[in-house]
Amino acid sequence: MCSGRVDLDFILRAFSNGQDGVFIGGCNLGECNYVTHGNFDALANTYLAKKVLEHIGLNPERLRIQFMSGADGNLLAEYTDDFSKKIKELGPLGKSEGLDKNQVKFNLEAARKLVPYMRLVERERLRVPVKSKQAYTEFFESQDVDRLFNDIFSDKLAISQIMMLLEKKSLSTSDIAEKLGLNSSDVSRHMINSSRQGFVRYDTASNCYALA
């Protein structure tokens, strides 16, 4: 299977479901056998899942990606061994991070949530013009993508938790603030601008938010 095929949403599943580690391993960039040259866009999901795991608290180490050809036998051997080194050092997923396994879960879910969202701004705002590891290197690790994506992302992710959350019972903007350590008045702020797009409604009764 061609690398371009991992999804975003398929590194983030398996780190939901349990893994404590996501190696992928890919052709050689420039050497794709086909003319899609997927395995940038599997550098680009790297990236950007690496980004999204820091967001919520876990170590981006625990993802790597790989490029090699199909007669480097040797070198898959040493890339994996070293991976699974690593993943030991940290522990299982959520350990060294300081986080439990629920609130792990409930992170990684709010933000599969957001894969559609995220494509649209990948094919957008974060697409890299040349082809080359150098480029998207520069590009990624640069200090003003880091400051769009904080900015596209962080919002988005309050919201999708927000909406979790939601799912199970009715909140005041306060339990919801405190439930996720945000401020109370960008909680009311999420709740207005959802509010107003028609995703949930405040009753007025028990002075709390619902899903519409």
Given for the second form:
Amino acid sequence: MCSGRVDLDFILRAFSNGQDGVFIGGCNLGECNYVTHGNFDALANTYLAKKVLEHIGLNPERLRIQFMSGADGNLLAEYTDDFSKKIKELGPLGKSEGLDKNQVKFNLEAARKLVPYMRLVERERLRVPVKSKQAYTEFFESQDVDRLFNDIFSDKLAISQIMMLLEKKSLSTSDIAEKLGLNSSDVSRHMINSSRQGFVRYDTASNCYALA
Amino acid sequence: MKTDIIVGAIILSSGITPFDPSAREEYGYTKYQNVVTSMDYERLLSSTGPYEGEVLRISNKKHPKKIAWIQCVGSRRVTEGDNSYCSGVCCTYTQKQVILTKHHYEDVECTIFHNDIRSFGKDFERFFQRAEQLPGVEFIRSYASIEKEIPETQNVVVRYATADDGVKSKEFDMVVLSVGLNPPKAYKEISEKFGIELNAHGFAKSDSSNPIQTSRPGIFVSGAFQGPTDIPESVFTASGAGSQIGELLDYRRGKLAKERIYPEERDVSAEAPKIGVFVCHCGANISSVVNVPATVEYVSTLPNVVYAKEQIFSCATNSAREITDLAIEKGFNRVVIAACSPRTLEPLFRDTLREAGLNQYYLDMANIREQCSWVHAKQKDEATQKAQDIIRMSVARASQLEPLQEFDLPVDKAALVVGGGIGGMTCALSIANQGHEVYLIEKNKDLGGMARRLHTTLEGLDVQTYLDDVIHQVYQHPLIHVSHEATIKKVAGYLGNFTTTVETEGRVKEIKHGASVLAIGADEYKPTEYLYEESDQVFTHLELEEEIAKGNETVLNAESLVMIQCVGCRNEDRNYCSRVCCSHAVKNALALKEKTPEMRIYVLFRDMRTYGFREDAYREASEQGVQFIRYTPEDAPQVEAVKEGGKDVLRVLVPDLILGQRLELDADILSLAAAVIPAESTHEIARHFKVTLSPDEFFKEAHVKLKPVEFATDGVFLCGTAHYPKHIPETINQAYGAAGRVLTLLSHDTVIASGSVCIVNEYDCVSCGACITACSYGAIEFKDTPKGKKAWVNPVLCKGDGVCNAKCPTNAIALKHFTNEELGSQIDAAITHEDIIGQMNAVFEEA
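Follow the form predicted alone with the form predicted in complex with the partner chain, if you could.
Shown next: the complete complex, the earlier chain at its head.
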């Protein structure tokens, strides 16, 4: 198994379970144990996951990837110590971010549902043509990618959150807006789109939306 | 009882004996308690050693705060009872001991009294730098002896001398004598019994054209009985001795082998998981840190665990047997071994499952040694907690494991050898002599490689005569097919079944073969320094050798000749030692002295690295008046072309570190020890064969010590200078070693492919092709199914990296043995039971 097998979902799953930090170890970039150079995929996934964390208000430094060879036991120890120190500083998940634990879990679960979608986006729009650490860093830290990510991710996350709320019970647009801290016009837009796509239906009697 | 065993060949691997310093007054060994040998110290560092891995002074059982190492004890000396040769391994093992010591005890001061630092092995230069850069570590270039013991403290005073400060004394809590390697104790008896000759040092005598062969046909030698050697050389000479015996006895191969019969596999797929857990003490490696009994008790409470037990060494034969027996008796259907990294012992434990009639993929190993006890020696409670966490995760995964089937792949019996130098040809001949077709690919018009430019070796081999003979043998061999002026266009296939497309002399052909050997050699660095290519008086050592062989009058009649070592390596661009240049300088110097005794020869060096028996030649050159002058890279020699007394000379300026003045040497000829650099084609060949490179861009072997002729890529092997610079006899050793490994593959009719490959669930596949793009092995393709085109994995090509899994938007592709269910359950189990309950409570509160 290659570090490229480390799924976006694994990372979010660990955080959703309440882990305060996630560390990914991979072979040195450019020195692949296979021929796949899947460690670059791990790097891309890490950047993506960091953006997701940031988007839902979590400190992206809770996720770290480091590269080393099989002979670098000392480095692994060093990196782990340093990361543990950082996580201790940050404290329990959500705490230093000032977020409620259940809210964090709710948001992470909503984000997990978007993993299949993020894989498609990664494939189509977040491909880095050159396999070098510099190219990956420049690409994922560019404002263009940030904008692209926000454009496509914030709406999808909101919809995912709404679906999770509706799983429990039917809600009105204003209920949803209040629970998620969104403005009602955005919620209305999402509800109209989702209803067009046949995911939700509007119950005129109660003025509430329910899952279709 | 006396038994006669009739055999066709014999291998002597009688190893070495550490030098015993007790006879030498100046070291006080056995007289002073706190003077130990490096072998003793190795035991102190070992967790199965006298103090369970704690380094303690014998006198008061306290941790030493100041430790000194004295290098070259028993080596590089011509005094009676000492060895004149260099033992070759002590510099680096000392650095290892220093690094380990500093790792255990950060505040210990380590001082190393040394002569030359001989970091000539692969990656050794970097290793030395790592040791040297540690805080509180000092390397002092000086001979040293033990002056006295201080009676009150039993501390030891070391006497040494440096160029700056003269003679000094320093007190240490402990002194380690870095003892050299002696021939095996019973070497005389061995030589008489087996009728083989020994060399002057008591090691097996051999010819440098085949160092594995003793003076008596049919008797071979492997390992350090050839001469002082490190582990990788021991491993490949062992494999090489096997190959040479194969050449003699191939017709009897497999005659004594018995097929292993396993009990029939029990189908447990319908049963609920019943897990047996074995927690290993690893002697004291684990149990000195982790509380094993408490861990066993905890593990017993985990879901699906029906049995848990501790073992002193789970890998011991009786323990493995116990696992098998208990699995049958208690009816487990899954086993977790909490011990070391799966890297070494997973095959062994899989075997114990097969012996119990269980599918071998029902095993999981929890690494509580490398990833726990070894790194948390000082935090015992936390380490115990962590061990329990690791095992809990492993148990969770084990519950999800599925039985997998491995499959047999047929093996094509031919080999492809890339590179027609000494390494490639020797390897090709050894393979062909065991009845296998060999396709030998050479990029040039002629065979011979770098050896075409070499004429003698320090051991006295006439290289050109030898080379002609080998080339002749290659062309005469009915099973060897040589392609000249060949380039590799494409390599397809896998272990046992490669198809390589080669363009040779204008034609393109496809070669089918089961194994590949990469012996593409190395290149010579073209110096940009010291007026090379600007003055016709400047040569490289290789060019100088050629000029000497040609009888170039200007060179042979030179009054003064200067050699500069380490040109183009041991620097920022190439952070390695080219290994051969010091001996090359000495060889050229001796050849010149023989022809023109009055020639003044100066060798400007950083560390003379004439390891092993080559030390004798260094001494000989010194005795013949060759002057060796040390320089440091910070104050490297400077060269300018000037006219002196009407003739063109090269004026070399170099500081004399001993006399503290600047020397001005006027040279008629300047010879540069140009680095050995990776062959130009290295990257291209690596890409074709999907093999990796080391930081210095030589080929990277599968394991630096234990698998020195294999790549991590199955079915591809390496030898010669493409691996790292080396001398001809070393290349020959390694070439036979590679042949031996090739034969272990080609002598089988089939190879076993791992069951951990990807599989597509056609129902979930949306035919997006994401997995196909992600696969570097071309293992996935679309296949027509009744439901339309769906991705399909060719299990033979799949190498199990699983990158495709993380790309599939519908989770339709799964890497067996590392499925989402298996890994997900492991991730979930990383949270403790208490945490889960806490979270559940929180949910209830909310509801």
